[in-house]
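Below sits a lone chain in structure tokens, taken as the form predicted together with the partner chain.
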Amino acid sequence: MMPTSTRGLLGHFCTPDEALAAAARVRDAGYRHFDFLTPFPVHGMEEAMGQKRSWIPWVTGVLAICGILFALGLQYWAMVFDWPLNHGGKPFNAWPAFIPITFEAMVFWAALGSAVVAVIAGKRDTIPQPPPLLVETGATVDRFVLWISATDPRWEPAEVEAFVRSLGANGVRFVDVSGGNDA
């Protein structure tokens, strides 16, 4: 009998290719609350897990345009209206001189803004029950760890365990709140 404190099930794979194949099969089997912990970014994992494209590039684009408008506006206002100065006979609205600052402001707004939004979104958009920290330290060394959360609508302990074993996973085990092995 499995304790109610069970958080989910994990099993690991030894190669990125096995992990990709397993991810596709978990996706096709209809599981939604699952994740892969890998030692390095595995190319093609998003498609294999059935994840949608990120919406964060739109944030980056909007922030970049805001950065451009802010920098151009600030410089134009300061150099033409608020404190016009004659620099070597150049016109007050010396737009070529504004370009480097506009470019930098665009990068600054877009990059920092995207990073902040990505962190917030990462907290929000993750699966309801990620694996406890340090549950499988192999994921930072050489293991590709599949995690299926107990919150998954299709969660049925015996069935999930048999399924993950059928994928060829090693070290399949249930994980409880403490991150220990309770199977």
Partner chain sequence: MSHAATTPLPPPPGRLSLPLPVRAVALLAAIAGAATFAWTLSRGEAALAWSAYLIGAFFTLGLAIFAISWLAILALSRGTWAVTLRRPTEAMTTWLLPGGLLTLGIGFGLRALFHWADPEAVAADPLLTHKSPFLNPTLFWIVVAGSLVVWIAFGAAFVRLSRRQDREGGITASLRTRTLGAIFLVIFALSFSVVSFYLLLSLDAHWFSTMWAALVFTDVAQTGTAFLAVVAGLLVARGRLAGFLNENHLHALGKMLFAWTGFWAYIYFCQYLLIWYANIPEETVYFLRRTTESWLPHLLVVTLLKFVIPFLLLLPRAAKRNPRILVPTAMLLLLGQFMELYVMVGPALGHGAEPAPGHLPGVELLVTLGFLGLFTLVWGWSLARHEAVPLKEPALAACLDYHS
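The form predicted alone is what I want next, because the block you gave corresponds to the form predicted together with the partner chain; please supply it.
If you are looking for partners or other molecules, they are not here, because only the chain is given.
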């Protein structure tokens, strides 16, 4: 029996291979608002779920180049134009001396900028997740948990439950708004 205020449906699998096969079947069945909670990264899960490659590495690369340009530009300006010092006849633009600061600026800009962008981009997640700490899934220990949200366009409680059971999932249950479960 489904609760009246359902958030979604959970079902768990015991092996990564079962989870990968289930993810591909859920994707092929046309469900879009689903996720897998796993105790460790499963190679190939993104492809099985139909997820696209992330654009965040491109942002990291652009930010790293910006960090390099900023550090080189600042050091060049300071050493050549603002406060040129003659160090034993060496050129003002001695780029080998700029390498350590340039490297640090590159890492700083790429890391900090990517973290900010990832946090902002993560707020766009439109798939409601199971209520944290209220539903014991076992996903952090030894289970691979399939979550199908009630916001999915194909959501029909009886059909979703029958479909997830047909995948071979154990412990199939509905999750309501308060975090309790039905079964």
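Rigid core here is just the name for the largest C-alpha set that superposes within 1.5 Å across the two forms. These numbers come from a predicted model, not from an experiment. Numbering follows the first chain given and starts at 1.
With the core superposed, N93 shows a C-alpha displacement below 2 Å between these two forms.
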